[in-house]
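Here we start with a single chain on its own, the form predicted on its own, put down as structure tokens.
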Amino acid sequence: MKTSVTGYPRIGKNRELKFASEKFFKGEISERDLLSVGREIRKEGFLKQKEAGITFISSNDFSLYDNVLDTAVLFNIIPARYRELGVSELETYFAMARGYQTEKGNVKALAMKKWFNTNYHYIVPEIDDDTEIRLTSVKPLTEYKEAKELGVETKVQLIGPFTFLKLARYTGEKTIDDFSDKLAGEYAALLEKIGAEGAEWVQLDEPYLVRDISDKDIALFTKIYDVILGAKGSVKVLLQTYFGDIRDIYKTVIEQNFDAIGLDFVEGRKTKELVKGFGFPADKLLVAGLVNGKNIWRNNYAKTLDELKELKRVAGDSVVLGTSCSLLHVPYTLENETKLSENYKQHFAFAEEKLVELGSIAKLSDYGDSSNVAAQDAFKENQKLFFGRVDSKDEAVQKRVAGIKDEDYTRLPEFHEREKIQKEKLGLPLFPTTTIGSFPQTQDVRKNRQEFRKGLISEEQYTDFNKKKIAECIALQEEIGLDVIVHGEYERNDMVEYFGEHIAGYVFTEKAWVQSYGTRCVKPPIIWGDVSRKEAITVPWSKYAKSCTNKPVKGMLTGPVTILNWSFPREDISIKESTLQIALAIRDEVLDLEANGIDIIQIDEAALREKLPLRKSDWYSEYLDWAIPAFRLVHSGVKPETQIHTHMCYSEFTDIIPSIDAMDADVITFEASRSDLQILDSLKENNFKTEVGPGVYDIHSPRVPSVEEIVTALTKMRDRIEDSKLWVNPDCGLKTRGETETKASLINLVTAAKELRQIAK
């Protein structure tokens, strides 16, 4: 049996691309020194890939920032703002991926987007009336001849055109029907080029098939392609799509004159019924992603095989094992983990690890008698893991949950009544300025973290620190004039481990880093077992920091819908039964802030869309009837004078507006700035009732907003909000930003809503 790797991870097994990256920013290595080091994690990955035996490998799934901005990058995609800066062609790229503010100009950065039901984030291509698409790059055939190069024969994977094209933001008054017949002669070309240079395959990846699929998509799609299938030559095509099942399309898509399809059987809950039901052609090869690429847990060997057998059925010896996505969303290796009891370890498969899943799994199938697999060592040894995990059960936490009862989800008194109640107690002023939560993660503070990690300094010394990081944000707060403070969060090392680590059922690892978006990587924890509150997990610093000041102080928690989807989570419970003990679990810290005089407390639900069914009519039955009441459970003991903030960044929320304002917060925060404030109509036309704070800056772009640029942005939020609901607010934490920066961003913020007031008189 073959395999196939959808895509491999890209940041280095130990980040080197993200440090190479951060130094190339900083002016401290060249452009050459950059692309090195991509080179280096590049033949990496083909190699081991190779050494694997895996037979379909793809090139072209490297890249500096997002394959989505490569692809426009490719296609000649790019604004004129960002062309009229005069620079190279490597800082436009990263001036669209980052924005850009130098003598030679001030861009702000392309909107970023979640990447359909992930936590990685995609750069949004903005097409204008002007742009001219036309194919101007060489990168998948260099990194395809790397390869090569290397004696390794590889795919060239490229992100498809209807799903770029359908993810593409149009920014005047032509639209997607405009341009489609361009990219697909340009698609055309390109696979031309491909197979002049030998390359056998191309993968090209649809996952926006698995969405809903208009009767127009159809046809769209299929124009499309009759292009590019038909001019595509000696080169081979592999659709490839993944987070789903094509139902509105799987029989169109077998139709075309693909040679491979690649479809997803771990999230695609229709997939295996399409095949058996309508079949598939026996002249095209059957891609069976059944190794899952997005979650870090064994594949059970007797269930893939036994889907394998049935496949076998409908497309013979087609049949390709598969990921059933691509593997960036998993971290590289277990070898890294050095101190990861192997009591655990022996339960997890990384990247490397599911490239010998696929190749195990190949080898048993091919023995194909069932009493020839289940002699095998390679499965006897991998049934062993699926008896059960006696340490993961906790039958208090599983009590608890099942007396849940209706009422705990509901709130008293209603909204209204409770924003009269906390105008009158916190007495802000109009507008109320405020941040989101952290402030810059220095080296000192990171130095702290990892000395007393490593037990070089005491839990004293430790916390002496923070406090004193404390005391001096506070200090700087008060003196750039915000109206409620937050404490800067100088303990956490992130907004999701940091908790896990004060919560029973979580396991941890060193260096499984997995990329959110360019150079943010992050360690989800892994949910190991049933979850509960240990012990106070913010309450002690909050407290220091009230101490600090007269102002109102903010407690800062992360949500239990949020929690979970940047965990790996478990697959011997539904993550709703996951999420509801882990609302339990902040519910207790919520109400322990209460008790200590914290009045206003925000529950950042930074990741609710992520797991939202990339089906609308999915969208209840299967998340909003349990995600939003989760929410209300943690919050709905707390009395009406406590302020409930939220906050949700780097998503589409426009469609879940009603969903959102039922969460019944008292103040939400949302991402809006690098969206042009899309978001501010979907607020008024659904007549949302929280207060609400939209991002007025970009805090992932380190380019400074001008009082007036803020103004602006302001302006525009109030002709659709209240101005007794409107806050004044950046995107999202300060974490990632210099000291310097974050200073003049918050002056000016500031200033601002002083100048608004004024207006507002």
Ligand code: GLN
Contents of the next structure:
Amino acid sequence: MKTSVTGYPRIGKNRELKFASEKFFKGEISERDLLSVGREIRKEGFLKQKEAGITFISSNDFSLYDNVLDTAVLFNIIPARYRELGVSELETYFAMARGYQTEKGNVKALAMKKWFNTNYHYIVPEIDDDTEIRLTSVKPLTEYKEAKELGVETKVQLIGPFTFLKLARYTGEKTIDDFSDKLAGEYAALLEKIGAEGAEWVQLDEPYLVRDISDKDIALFTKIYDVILGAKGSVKVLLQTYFGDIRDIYKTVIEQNFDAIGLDFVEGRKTKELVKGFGFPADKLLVAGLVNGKNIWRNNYAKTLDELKELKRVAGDSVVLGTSCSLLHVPYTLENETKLSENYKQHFAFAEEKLVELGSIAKLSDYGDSSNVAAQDAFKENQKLFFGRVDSKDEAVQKRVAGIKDEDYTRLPEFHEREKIQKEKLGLPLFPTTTIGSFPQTQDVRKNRQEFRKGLISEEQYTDFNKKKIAECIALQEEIGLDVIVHGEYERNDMVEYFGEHIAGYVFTEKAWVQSYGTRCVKPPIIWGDVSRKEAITVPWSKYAKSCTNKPVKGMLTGPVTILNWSFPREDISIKESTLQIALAIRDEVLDLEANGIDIIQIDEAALREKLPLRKSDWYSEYLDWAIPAFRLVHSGVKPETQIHTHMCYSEFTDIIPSIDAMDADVITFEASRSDLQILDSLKENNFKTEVGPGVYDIHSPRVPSVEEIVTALTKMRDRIEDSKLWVNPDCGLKTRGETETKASLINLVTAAKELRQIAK
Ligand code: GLN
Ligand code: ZN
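The form predicted on its own done, now the form predicted together with this ligand:
Full complex below, order starting with the chain above.
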């Protein structure tokens, strides 16, 4: 049986690309040095996969920042404002990704959005009326050749034209239909070139197909692929889908002239049904995504082998065993985990271990029941893992979840009454200013944490240092004139990992990094068993912060849905059940903060939108119906005068506004500086009751927004939000920013709020 890997991680086993890029941005290394780090990472990945015997290995799955951005650049889709900077190609590329600010020019970055239902973020391409789509780069060819020189034959991976066009933003009068023919033609030209280079296969990723798609979309898809498949030359095309099933278009694509079709059997609830119901053409390969590309648990060989057997009955020998999606979404290797005991490790498979799993399963499938000793041993070892993990159960937790009552999901009194009480108690000015929580995590902050972790300094030393930072941070906020103060989150390296570390039931990794966007990575903790709070988590820090100031201090927590979504979840109980367990743990912390005099508490749900099912028909029944109540369970126990904030990264909730309101927070802050203000119109239309702080400062970029710019943004917001409900804050936490730009930006933000107060008087 042949095997296929959709894509491989690319940040480097030890995040080499991240560190090199950051040095490059600071001017510490040259373009050449940066590119050579990229080359090394690719080489490693190619050779690893080849060594593991993978049949179909991708090239061009690498990117210096993001592969949707790469695709835009590949086809000359570069908005004029970046072109006009007149800087090098690579600098233009990074200007689109990160914004640009020197004497040569000052432009914001392109918008960034979450890649389907993952925590990876892509850069949103902008197509203007005068965009001239034209194949201009050779990246896919270069990377194909590079692999070939290493003795690795690859399939060239490209984001498919349909998905690309659907994800792009059209800034003018023209629409997708005005560009699709041209883009299809350029893809066809690219495929021909790739074929001429000697490549046998191209993989076109079309994850957009797993969403609800209309007949019009199907017509567009067909039209685009008629062009491409009609003119591709010698190269074979694998249509790769992932993150769900393609029920709306399955029948259409199996009739098209693809040479292979990749389907997701992990997240695609209906994939099997589709293949069995409609059959699968004998002249194509079926790449069956059965090894989970998103989670880190070992594959259950018995189950997978059964699935393969069934598939072979339909599609015969043309079944290829594949990953359910790119391995970009899992860490590199368990080899890096030196502290994790075998008891845990044997249950996990990261990217490298998944390569081994692919090989083992393929062999087992080939040998059938006959006795290949090595394969059979691997099988037995594997099956032992699925007899049940005793140490994952905590009866007290299960009892508590079972005992949750309906009224535990409702906070009283209702919002309008609370709003009055809180306004009176807090006495904040109009347009209150605040931040989202974290302040710059400078070298010394990280060093303090690391040294404590390694046992090099005492707990007292660690705490004293953080207290000093908190005091400084508060002094700074007072100097700047912010109204609601935060402690700065110096104790956290990550908003989810930190909480995971302080609640029972979690397992941690050392180097299991997963790329989140550009050079940023996260290290999702693993939910191993039933979860509960063992001790106060943030209370001591918030209490100390409160002792440093007379202004209101906001306590900072991460919400249950985000903790769940940014962890690797269990596969032996439902994610709903896990989320409720986490909600109870955070509820304990909320009540503890309140008891300690913290009267504003922010519960971040940065990732709430992320796991919203890709199909609308599943939104409520599969997700919102339990996720929103889980959030309410966290704060329903507080007093009316305690103000509950929540924060969501990205403002993509236009279509679920009633659900966001139903979280029943008192204030919500969210990203808005990079996106248009359509969200605010929708809030107005929906009579959104919660007070709002749409971000006015893009913290994903080092650029300092001017007072004027912020006033302009706020003025637009005032047209859509009542003055009494509008907060002024950055888009997100400041932890990744530098100190100087942060201070300058916050001063401008406060100045802008003050100007507005004058105007509003
Ligand atoms: N409170 C967190 C911070 O400021 C929120 C981060 C986030 O939303 N991603 O860092
Ligand atoms: Zn955020």
